[in-house]
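One chain follows as structure tokens, the form predicted alone.
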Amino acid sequence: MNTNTNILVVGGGGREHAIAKALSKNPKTRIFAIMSRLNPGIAELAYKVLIASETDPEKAKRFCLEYQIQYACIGPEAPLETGVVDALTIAGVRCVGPTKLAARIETDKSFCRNLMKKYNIAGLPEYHIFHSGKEAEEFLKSSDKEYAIKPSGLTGGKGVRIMGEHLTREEACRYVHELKGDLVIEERLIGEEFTLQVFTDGNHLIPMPLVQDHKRAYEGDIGPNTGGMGSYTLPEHKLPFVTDEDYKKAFSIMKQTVASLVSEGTPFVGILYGQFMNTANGPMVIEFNARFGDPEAMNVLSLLTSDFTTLVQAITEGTLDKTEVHFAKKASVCKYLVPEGYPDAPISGGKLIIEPDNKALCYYASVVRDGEYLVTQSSRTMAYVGIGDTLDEAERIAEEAASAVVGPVRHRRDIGTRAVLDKRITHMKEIR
């Protein structure tokens, strides 16, 4: 009789290989994984690989028939808005992953926006949905204020553009005529960033880490905006410019988000991610992901020491309630190598020299192996996840391992050092 569970992870990125390494620890678990390039950390801990879209519901629904595959880790956004969720759940797949329909809370920002306001949700900015880019230009044209230019549908964590950072008005009202479809202006928030996931069944939520994500591409917070340089969390699980009346209202948020898809007839099951502008008047949401994050998924499963088969499974049969989970009570550290020239215009084929001899975890992301090499691809590369007792040494193993590869790469040597904190701390204090 087999006793093994049968898990599909489904993506083939960093998030989805720390994914799989958290699953891997079961020795019971039996991994199976759908991705649209070999990736080499995630094919190592796999039983079997299909080397196929993720964004295609019936060959995810026709793998997991032929595997006997029981449940299913969604891990980017795209296969949740085709549907992939809702194949495999017909299939009798219990997913870690929203419906199409729940998951628009990340995949169409109006909706998100309009449901937050329909169930008052707090947090919620003041924004405008337009639907060409002629209303939009009028409407910037008629305000003194600064905001923040969303397109509506998803763009991978590189679409957003705000003025005073990114572009003048000027070139805010030439930007709004690119986007294709419709486009969200909201109020520019001031203030730091920080991130709580939920794992979530649908009625019942357990927070992960806070964690705080660095987007823009060079050190010091400059440059364009990326899917994420990397990441870092504490050993209490905060962050010292989140106070616990701050860490209160964005977890209430979290729930109120939850139940009111329960309202709406379309329950989340899954992953639900807050990103959360800390201000002046505390928490405001800038966006939910309805999955982890990418990298800050590195960050709180290096961390999980509960297993996470037996979490997968109380998520998708809705007994999160009778569920611990546990973190370890240190700090992480992740730092992402990504290819010269990334993000606008990224080398691929560059080949790499990994140091094996290091301390910290190593995530691959978008990179093939070729013989003794790994090879670049147009996207982030590979992340090295630190561990530590405290943030400075989490940060020195993370820094160790990332600045010992030789080839074509960079990484932000500032993410998680203690200046950058303690910068974060400072400008919190000033605005309140």
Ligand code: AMP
Second form
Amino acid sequence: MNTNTNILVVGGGGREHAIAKALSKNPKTRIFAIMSRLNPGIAELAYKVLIASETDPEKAKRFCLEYQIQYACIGPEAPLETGVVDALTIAGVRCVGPTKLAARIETDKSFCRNLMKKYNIAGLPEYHIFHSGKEAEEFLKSSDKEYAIKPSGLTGGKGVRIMGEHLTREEACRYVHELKGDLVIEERLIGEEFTLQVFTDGNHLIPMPLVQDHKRAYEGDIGPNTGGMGSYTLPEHKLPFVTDEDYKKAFSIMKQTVASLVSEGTPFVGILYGQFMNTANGPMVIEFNARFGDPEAMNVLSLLTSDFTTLVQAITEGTLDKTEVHFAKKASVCKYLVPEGYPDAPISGGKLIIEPDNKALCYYASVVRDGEYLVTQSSRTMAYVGIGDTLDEAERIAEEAASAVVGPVRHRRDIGTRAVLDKRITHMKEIR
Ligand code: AMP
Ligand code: GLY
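Could you drop in the structure for the form predicted together with this ligand? We only have the form predicted alone so far.
Okay, now the whole complex, with that chain kicking things off.
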């Protein structure tokens, strides 16, 4: 009798490498992967790889039927939007990842804000939805407040522009005309950002350690927004600028949101990711994602000491309330190497020489292997995660590994440093 558990991982980035790595710790788990380009790290762990579009529900379904795949973990948001989970569910595959309708919490920012309003969920900033650039421009001209301007649909985290940070009012009035589809204009929130991810089976929630991501391209939090340059967690799984009360509020917002999706008839099963701005008045929701964060997944999954396969089963079978989940009480620091010129004009095709002797965990992302070299592609290349008893130790491990890579890539040296953490703490004290 076949006692293996067959699990499909959809996606080929650093996050999916971390998912595959966590699954691979169970010797009975057989990993199957669908990705558009061969990720060398996932390829090493997988029993079978299908190179195909990650957003094609039919191909995913056929692959699962052919290999009797029982479970699937969907990494990125794009396959959620195209209904990969809906197709796999019909085929009897249990998915960590929401259906197309439940995924609107991420894929449709207007839906998300309207849902929060309808269910009176805390942490909702003032927001306005516009159907044309003209309406949005008129609104911006009629107000003297600063706003965040967001396309309503998916943009890979790069379409958002904040007045007072990236844009003047005049530039904002021009920018709204460049955007296609509906747009959401929200009050500009001031504070410190943090990420709270939860595992949810649709009814029960289990929180993961708090993470702080770094969206800006350059050290000192300047430059354009990226998918995320790196992130850290602390041994206590909390952050010093998030009080217990803030944390309780944020977790309660996540619970209310999960419950609201049940009320809407579209329960959310998978990973719900809450991006919060901790403001003078407590945590406000910047956005929800319907999946693990990338890079945040690399932090939390590197710390997970419980069996991830068991967790996949509990999430998809609705038994999370009977499942214990543990994370190592250690700090983690993740640093992404990105091609020079990223994100505006990334140089792809750069050859990298990797120093094999380091203590960091390595996750591959947008990179291919060519003989003895790794070759950069146009997105984030690969990440190093340092794990340590303290933040300093974790940072040192990640930094040593990242700075030893030779080739046309760069990373943010400041991520996970004490200096940056102190800056966050001071900022929070100033606004409170
Ligand atoms: P998003 O794609 O919604 O995660 O936005 C990207 C980044 O823009 C966030 O991580 C924040 O740094 C920033 N941002 C988004 N919404 C707001 C807001 N209402 N106020 C201030 N900053 C925001
Ligand atoms: N790191 C932010 C995201 O995955 O959207």
